[in-house]
Each structure stands twice: as C-alpha cells, then as structure tokens.
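Given as structure tokens, the chain that follows is alone and in the form predicted alone.
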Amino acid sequence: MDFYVSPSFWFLLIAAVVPAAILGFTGRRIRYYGLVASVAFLLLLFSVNMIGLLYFLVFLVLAAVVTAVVMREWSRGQQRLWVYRLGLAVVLVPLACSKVGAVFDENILGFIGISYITFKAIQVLIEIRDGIIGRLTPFDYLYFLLFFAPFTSGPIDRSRRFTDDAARTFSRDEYAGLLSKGIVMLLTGAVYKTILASVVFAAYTPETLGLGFGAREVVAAVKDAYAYGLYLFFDFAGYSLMAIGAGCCFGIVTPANFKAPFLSCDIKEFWNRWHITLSFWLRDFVFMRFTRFAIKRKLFGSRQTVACVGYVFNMTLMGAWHGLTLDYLAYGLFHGLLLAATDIYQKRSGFHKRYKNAAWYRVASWVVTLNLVMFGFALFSGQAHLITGGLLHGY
C-alpha cells in the first residue's frame, strides 16, 4: 500500500480519521489513539516488504536505545561526547549504507522512510546534546518517529513542535477548523499529485526525455527541463499538502514544504521557499554547526569564506542525501556555488545594494534565478548534457 497513492490508502485514512475527529470534537487527546493508527498503517506500508520492516525495526531500537542513553548522560551531568558521537554514528550507519547499497542496486540496511526517520532521530539527539531538550517521553519519542501522515515523503517535523501539538486538546470550534483545514489540504494535494503531476506534466520525466545535440533537441530538452521541473513542484508539493491535512486530522500541524518557490528573486529565497523542512534542518544541524567549528578554529581568512565554504559543503551534502549518483552530486554542488555566489555578490556588489528594491531589478533577478532553478533540476533529472551538449557541439 502506497501512502496518498493507492486508493485502499484513502479509504482506510477515512476510517482511522473517524475516531480521531470523535476525540478532537469531544476534547480528548488524540495522540495515544494516533500512535495505534500510525503503528496500523505502518505495517500496512511494510506488509509487501518484510525483509524493510525488519530493517525498520532494528533501525527503530537501536535509535532508541542510544537516545535513552545520551539521554540519561545528559540529564546526569555526565556529557561524555564520544557517547553522542557513537550514537550519532549508530544511527546514521543504516542511512549510509543504503545510499551506498543503491548505487549497486543493492538493498543495505534500507526501507521506506529511511531518510526522513534518521533525520528526526538525528534532530533529537542534537538537541539533547545542546540542552535544547531535557525531557522527552518514550511515548513522545515512538510518536514523534512513527506518526505516519509524514513517513515516507516529509515534510520533517522538530520534535518539540511535533509534542507540543500532541499533547493539545481541542474545543470543538478549534478541531473543526483544523480538521476543514486537513481536508482542503489532502483535497489541494490530491489535485496536485494526481491531476497536475501526473497527468498534466507526467510525461516530462526523466525516463522520457530525449538524446541528440541538434537544434530541435536542444530546444525540446530545454522545454522539457522546464516541465520537469513543475512536474517535481506539483508531485512533491501534492504529497506535502497530503501529508500536512492528513496531520492536521489528527491534531498535528505539520510545517509547510512549499511557499511559492518559483516566485522566488534569488537562490537563498528560493531555497526558504523550495523544500523548507530540509532546507531548514541542514541550515540548522550542518550548515550553523560546519561554519562554528570552522570560525572558531581559524580554518579560513574570513567569516564570508567559511560561510561560502558551508554553503558549497551543505548543499553537495543535500545531493548526496538524494542519491550518490553524479547527477544528485552534481545538482548539489551547483546549488553550493550558486548560494555562495549570491552570498558574495550581495554583500560586496554596490550595484545590487542600489538597486535591490528597484522593481525592474527585481524582475530581472527573478528571470535569472528561474533559469538556474530550471537548470538545476535538469541536473537533477540527468538531462543537463542535452542542453551543454547542443551549445558547445554548435547545434
């Protein structure tokens, strides 16, 4: 069973949505009735995959495990790093691997949700690190990784945000409205995914683009290049709205994925627009902690050089996370040089601070940062060369 794809998905989420909206209209907690229905359509996901959820579980205790003990170092004053730093390894290891198993079409260590799950276990061990949380249930912690409306395609939740809203109880005016909300969104989203994406732009994916370096080709890569990457926007950006009203029915409001990306004036924007949850999480836990350690051991000549450094290192990380192929590789360090070029150019061009807020510069600033955004994607997709290929072989 595919989330948000397969129609025994759908009717099953109307079933389990039935005693939520009881308990949100009744002003009960809804999460210990969330986490038995985020258990239930778990195993449903991992039903056709055993040798996953096996994966699954041992990935699932093991996070566990090394949680309670950083944990309990933590809140016993102990703070011995190399624990956090074995557990941080722990639970990155099946991550890795599976990255690396892919590349030889192999399974390691890998299942479903993968990504988005390490990401969260990392967050929460980070933060008990840091001092950020100090307590954190074993009911919050199972919640907080199981929930099921995000599982499989994010948005990636913080944990304290994600237990706050667990433990809320609604009047009923309040579930109503985020359960209206709930719906328009999973409606919003279907529209996207299944209409938008896959039948408006489904046949601009990567598998059905073209070969060749003439003219025509190059023009139709280009064009293509384009739809791909509205067919990524709107099959990513369904899922997302998926997610966040299926969330919002059980009383969680999942943060936004996408705001308007293509409205976007430069690369920094785009990327506070574009995949927010990810975008933010590296931001936070890669990008602030690489340029802290570089400025306070003096690894570069100024702050603006390790802060162009971190963007190159943070987004060749983020395509790393998509895949070890050259194309994911390619397509992040191409985001790296482009945010580090934006950075550069912003604070030392005397020309973009004159006119920055000028609406013919703006508007121009919006062209060039679609054409990167667009080529971008055709890096993601694979069919960059198309487009190089024709110009430099002259058409």
Second form
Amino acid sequence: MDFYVSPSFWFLLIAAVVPAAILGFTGRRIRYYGLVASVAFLLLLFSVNMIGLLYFLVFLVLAAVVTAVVMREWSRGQQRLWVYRLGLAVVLVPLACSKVGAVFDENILGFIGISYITFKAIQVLIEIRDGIIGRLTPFDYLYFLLFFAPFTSGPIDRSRRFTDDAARTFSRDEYAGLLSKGIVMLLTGAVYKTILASVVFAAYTPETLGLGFGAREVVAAVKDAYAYGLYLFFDFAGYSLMAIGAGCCFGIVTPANFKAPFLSCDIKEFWNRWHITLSFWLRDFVFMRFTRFAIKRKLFGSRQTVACVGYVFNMTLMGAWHGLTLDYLAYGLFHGLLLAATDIYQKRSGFHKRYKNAAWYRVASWVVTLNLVMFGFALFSGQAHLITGGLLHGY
Amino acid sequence: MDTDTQLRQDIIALIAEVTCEDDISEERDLDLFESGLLDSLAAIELLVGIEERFGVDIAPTAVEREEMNTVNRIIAQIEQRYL
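Same protein, different form: I have the form predicted alone, so give me the form predicted together with its partner chain.
First the chain shown before, then all remaining chains and molecules of the complex.
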C-alpha cells in the first residue's frame, strides 16, 4: 500500500480520521490513538516488503537504544563526546549503506522512509548533546519517529515542536478549524499530485539535441526542463500538502514544505521556499555546525571563504543524499556554487546594493533565478546528462 | 555605569561588528534577518562571539529565529543566560 497513492490508503485514512475527530472534538488528546493508528499504517506500508520491515525494526531499536544512552549520559552530567559521536554514527550507518547499496542496485539496510526517520533521529541526538532536549519520554520519541502522515517523504518535523502539538487538546472550534484545514490540504494536494503533476509530466519528452542543433531543439530542451521542474513541484508539493493535511486531522501541524518557490528573486530565497524542511534541517544541522566549527578553529582566512565552503559542502551533501549518481551530485554542487556566488555578489557588488530594491532589478533577478533553478532541474532529471552525452557522441 | 549597561554596550558592539552596521543601536527593534543584516553565517558568527566574549553558549537551534532577530531580543537572550 502506497501512502497517498493507493485507493486503499484513502479508504483507511478516512476510517482512521473518524476516531481522531471524535477525540479532537471531545477535547481529548489524540496522541495515544495516533501512535496506534501510525503503527497500523506502517505495518500495512511494510506488508509487501518483509525485508524492509526487518531493516526498519533494526533501525528503530538501534536509534532508540543510542538515544536513551546519550540522554542518560547528558542527564547525569557525564557527557562523554565519544558516546554521542558513536550514537550519531550508528544512526547514520543504515542510510549511508542504503545510498551506497543503491549505486550497485543492492538494498543494504534500506527501507521506505529511511531518510526522513534518520533526519529526525539525528535532530534528537544533536539537541540532546546541545542541552536543548533535557527530557523525552519513550512514547514521545516513538510517536515522533513513527507518526505515519509524513513518514515516507516528509516534511521533516522537529521533536520539540511535534511533542508540543501531540500533547495538545483542542476546543471544539479549534479542532473544527484544524480538521477543515486538513481536509482542504488533503484535497488540494491530491489535485496537485494526481492531476496537475500528471498533465505537466506529459509535456516532459527529453531527447538529445540531434544533428540539427538549432533554435527549435534548444526551445524543446528548455520546454522539457520547465516541464520537469513544474512536474517535480506539483508532485512533491502535492505530496507534502497531503501529509500536512493528514497530520492536521490528528492534531499535528507539520511545517510547510513549499512556499511559491518559483517566485524567488535569488537562489538563497529559493532554498527558503523549496523543500523548506530539508533545506532548514541542512542549514541548522550541517551548514551552521560546519561554519561554527570552521570559525572557532579559524580554518579559513575570511568569513566569505567560510560561507562559500559551507554552501558547497552543504549542497553537495544534499545532492549525495538524493543519490550517489553523477546527476544528483552535479545538482548539489551546482546549487552549492550558485549559493556561494550569490553570497559573494550580494556582499561585494555595489551595483546590487544600489539597485536591489528597484522593480526592474527584481524582475531581472527573478528571470535569472527561475532559469538557473530550471537548469538545476535539468541536471537533477538527467536531461542535461542526456544532452551532453548526445553532443559528445554526435547524435 | 552599572554592569548591566556595560554588558548591553558590549553586546551591541558585537552585533555592530558582525553586521558591519555601526548605527545598529539606534534601531533596536529592526528585524536583522529581514533587513539583510544577518544571515545564517552571520548568525553563527554572532553565536561564536557571544560564547567567546560572554561565556554564554547558545546552540544554533536553541532559540527560534523570531526570538533572536532584533538587537533587543539578542540582548534579552544573553541576559537570561548571563551569570
């Protein structure tokens, strides 16, 4: 059963929301029922893939054990860094193995949703080490990791925010508002994913430029890049809306994942609007940690160098997370270099500082940004690879 | 001049240094992220500066951006933790 795709999922979701709505409307906490419903949904998700279920359970046990150990270390004031680092490594190993295995078409410790549950488990470990999470009950931890709505593809929630939502009770009016918001998001997301994404994807017909490499072929290639970019948006934003909508029905308001990304006027703004929860997760737990480490140890001469290296490292890692293929790595590197170049340009260019608020400058920035973003999608989809291969081989 | 005033002056000097904006003390409720004076890197420089100068360790995700986006809010966050 695929979440938000299989008809059986939708029937079960409607059935599962009824008890949640009764609890919500009668001012009771939904979280205990929410965990039971989540476990049932996950069992159905893994019912066709027993090896995936096994790997998932192995991950869950490992993550829970290392989190409990690190929590105990920090609450007792022992705070041995090697214990924390070992814990991080244990949680990361299955995801790293699954990415390497995918290169060789092998499933090594991988299961559906492994990325998102790993991001969440790492956030908890890092924030225990930072002293931000002082207490997290086994129930809260399990519910945070297992909540079914965003399980397969996010959005990536944060444990403190999630736990606060899960502990809430609602007045009749509050829950009515949340439920109706959830239903609207579920329906809107379904339209995005099943109708708009499909229609736009039909226009994506990538091919090499051919021997008659002219304006017509270039226009066709640009059309394909735009079609793929729009398809990706409607598919993923649609999925995200449905996941947030389902969450609302269970009293959990998962953060938004997309905010009109194609209106961005520079690439930094784009990453504040596109796949926001991944972008912010990487910002908080990779970019900011890396730059803090680099600044404290004075690894680089200037703050500009720290920022540029940080951007390239952060985004290349993002590309590698998508998959260890040339296309994904090039996509990550492209965005890392773009962010670094944008940072240098915006900080050093007098022209930018003089005109950045002028209407014509913002329109020009929007056009440039949109086309750079679409070129990035041509790298991501493999279209650029196909065209480059065609040019090199003369077809 | 009492300690509190001196601390506030030192914090404002640090923010001015990180944002490269000398007149920062005149607009203490200005949103530093919205106005482009702070970004992710400058925020980290600020946190490292706060740790080195005042001995106050604030982890990158300890405080929401909306709770530390103006001069007054940064002062409040440091004063809460300053011993």
